[in-house]
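Listed next as structure tokens is one chain, alone, in the form predicted on its own.
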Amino acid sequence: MCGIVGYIGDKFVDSLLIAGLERLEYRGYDSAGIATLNKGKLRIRKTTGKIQLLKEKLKNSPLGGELGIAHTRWATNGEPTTENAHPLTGCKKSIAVVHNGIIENHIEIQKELIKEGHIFTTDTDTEVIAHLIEKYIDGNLKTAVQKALKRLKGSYALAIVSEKDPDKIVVAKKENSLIIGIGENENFVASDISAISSLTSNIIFLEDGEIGVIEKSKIEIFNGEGKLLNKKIRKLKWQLRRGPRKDGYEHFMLKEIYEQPRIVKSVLKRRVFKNKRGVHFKNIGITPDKLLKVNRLVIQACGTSWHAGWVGKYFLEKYLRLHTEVDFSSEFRYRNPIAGGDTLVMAISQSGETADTLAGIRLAKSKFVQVLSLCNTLESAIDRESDGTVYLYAGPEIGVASTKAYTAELLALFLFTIYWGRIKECISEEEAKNIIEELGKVPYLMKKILDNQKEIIECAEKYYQCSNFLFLGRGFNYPTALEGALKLKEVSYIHAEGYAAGEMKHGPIALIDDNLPVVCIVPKDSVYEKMLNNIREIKARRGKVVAIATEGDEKIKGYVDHVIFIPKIKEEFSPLLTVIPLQLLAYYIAIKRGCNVDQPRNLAKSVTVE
């Protein structure tokens, strides 16, 4: 959600900034822009739509210069228009600002500045920042920024340039990620490591309230009162050497669905002992002694990660008999949760930058509760602020609708449960071996589903024009129903709801008619007969049923309109398989509807504002 890139050095500024923005496309955006200082003169290009349009503008009319800042905007305050696109300026057009976050008191400040004669030309909250800096600047950009920040309430990651102080970029951070990359006679700014990781591995992470002054050969970091700080330079543990590629697939989403067998196989190889009697999690930051003392686990997450947390709850309770709660991060952060010394908070976030999840971590730590996070991004804010981190090792996920990260989260939860169970001695060596051997089948079983998509494609062709879907599941596959509905909503813009099947009679049954497809997740498990009862109730009301069922289940064919078969697997691991047909169904329906599956409208990969 929004992206910032900045550069000062001898390279061609336009190209470098555009390349950085392209690496941030996955975050989601609706407009883009660049500002540079060329021989001390501020020059700006911006546009709505894709970065490619901005590239074409720059090709026809390049900016050049010694330094620049760039931005991809995801609209919050103000519609996605060229005028509202960043960078934004003040009245004199001599200061440019790019901003991630929300300024909560912008209306109050705007009214004050209008009385002083400032003229506003956009509908954004960000514009007040440019006008405030313009008001305070007397030649020193850092001092003006420092004064302006004292007036702001809300969250921000900022990069600012000015004609009045033309040899530097000033940056500032509060509650939104911002990093500085250090090069040789050049320096970088970014909201996300991936934007600059191919250019440098030396990084400074800004903390809340800090201000950075970045020159070509010098970087200084100050606190909010202007005191110079001695910041540690961190060496990246990884570098993204090339930009994302589709490798022959039509879309990133499809590529990432197909990557799931390989990822599961790779993670198992990384985590499982050779004798298959246990798993290892080295240097995760939470000691075995601490895990032994935990009697209550609170999982907090958003969206797809929240669904993974629900599957994890069932698994943890089954094998560890551990009291486990699952909460939306957006609710957890505000509900003043009860937490004692026997509580562990687990945060799950693919991006590692999710604002609500990060706020939940800070709330937990303020109560002296340790936090263990499941995260796919090393050196992200959530990774850095957690007491311990379990990495997903799913690789970069470019499609906005999460697919491979979801199954990686499930696998991490399953494997960590084995690890924890061996520590607590509630999972024996033999039981751990049996669980691991069952998980070892998953890559092959996933591939079987991917190799046989005929029924999935036929269902997509039959139902892609429908306006509503209902997804039903029970037990371990209730969260799968939620995830299936979410995927369809995200990429096809069809209204879809996921429900626990037993709750159908408590409201959703009123929706069922011959125009409503109902996707029922009904593998051969402990609640199979209960699911059949729900299907009978749907068919009695002329609903159309698509079943996700176990291979060899001939009985189900007499109850439903379509069957998508998955291979047989132990009940608790079935969510690793049942979700794949739902991902593919959402993908093919969205393609039939002409939707942009990799970058759905209004969505962002990383939700970095509340």
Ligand code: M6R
Contents of the next structure:
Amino acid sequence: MCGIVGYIGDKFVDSLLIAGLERLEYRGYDSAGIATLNKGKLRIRKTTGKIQLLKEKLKNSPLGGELGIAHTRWATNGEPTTENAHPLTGCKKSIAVVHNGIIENHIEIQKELIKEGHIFTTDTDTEVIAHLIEKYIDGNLKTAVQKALKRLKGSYALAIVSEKDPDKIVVAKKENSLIIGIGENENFVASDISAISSLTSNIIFLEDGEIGVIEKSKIEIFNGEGKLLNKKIRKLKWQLRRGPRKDGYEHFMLKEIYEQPRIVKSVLKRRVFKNKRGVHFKNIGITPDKLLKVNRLVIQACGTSWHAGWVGKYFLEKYLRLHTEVDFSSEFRYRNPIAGGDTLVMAISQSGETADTLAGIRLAKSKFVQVLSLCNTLESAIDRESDGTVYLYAGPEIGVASTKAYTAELLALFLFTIYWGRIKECISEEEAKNIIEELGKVPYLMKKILDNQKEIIECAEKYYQCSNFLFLGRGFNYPTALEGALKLKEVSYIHAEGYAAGEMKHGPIALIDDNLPVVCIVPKDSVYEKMLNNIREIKARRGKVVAIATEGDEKIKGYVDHVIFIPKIKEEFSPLLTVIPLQLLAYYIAIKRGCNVDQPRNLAKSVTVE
Ligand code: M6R
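Could you drop in the structure for the form predicted in complex with the named molecule? We only have the form predicted on its own so far.
Expanding to the full complex; the earlier chain stays at the top.
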């Protein structure tokens, strides 16, 4: 949510900041702004909507200058208007602040400042920061920021510039990421490595409570008490040399759906032994010895990653007989969870920056519980703060609706289970080989689905005007039903519910009439007959059924209105395939409805506020 980028140096500040914002736009895209100090004078441009609009504004009247800060916003407090867009200033318009996070006591501070004569012009929580700094500044921006921070409750990543103390950007953080990039006679600031990774690979990660003073050729980091710190410079393990590209696809979402077979293939190549009798997870930070001692696994994650966790639970229970719980991070973090000495917490996250998941990790660690993360973003906060990380290697996911990261999460869970099962000796070498051989078919089978979309497109055309959808699945495909519903509502704004099919009769059945499309995930598996019973119940109430079924299942045709076939695969791996038609269905329905599939309204790719 929200992205920050800052620059000080000799390059053209407007274009450098805009390029950084473009890389961060997936974090939030309701408004954007930029502030520079040009010969010591503060200049600001802001706009609602996309970065492109800000770019056009700047083209007509550039800001220029020696340094600048910029922001792309996902509104928390205050509507997405130009006034509420960051950077925000105080009364004298000489200080500019960009902020990620939420100031929880802003009303109280605002009241106090209004009594002192300050005039507020926005509905944001951030504006109090600018006014506080204005109140405290006497020529030293760092000292003023330090005083202001002492008043704030909540979370923040901040970058601040001031006419009263030009030639520097002051940054601070609490519970939101902020990094400093080191260049030659130039320095950078960002909320996210991807904004500046093409410009430098030397990074300082700011920690909670620290304040950084960034000048053109000097960086100083202080702790909350003002003591100068000797911070470690980290060399990035990766660099994004170019910005995200659609490579001929109309949307990132579609491109990422199509990338799935290639990702599965390359992850298998990376992880599977040459003789196919096992998998390796080297340097993941948690030793086999520690894994041997685990008797209880708690998976905590959000959204799509939480759905992946559910498939993981079923798989781990089947092969490892391991007690596995799956929790929403937003619940886990506030529940004082039980931490036995034999518990491992697993966080799953594409972005590695999700605030609730990160808070869950911190909570687990505060109880001395080891945390292993499955994460797609190297050097992200979740990667850095976990005891160990299994990388997904899905490549950057730009579409806000997660697609390829989901299947990469499933694959990582399957492979990690084999690894763990071999350590615990509950999966034999032979069994591992069979599983690996089955997984080896997945890229080809995924491609087969992608090559035959006729029925999916027809269903999209038929049902795109419906206001509600129901998705039902059982067993390994119960999470697929949840994921199918989430995809559809995210990108098309159609209300959709995902349900365990057996639960339908306990409530959702009341929704069924001849207007309600029900997508039933019904591959030929151990719960096939049970699913058929549910389908009969739906048809008896004149519901419209779209079945995701196994190739060759002629019987299903007699029961339902539409069948989308997927190739045959072992039951436990079917979620890798069944989800693809659902991703495509959501995509085509959203396109027919004229929605912005890559950047759906109200959403952001990294949810860095709770
Ligand atoms: O980056 P994370 O995996 O931690 O993100 C979790 C959710 O915010 C994310 O999966 C969200 O639900 C997506 N928009 C789903 O498509």
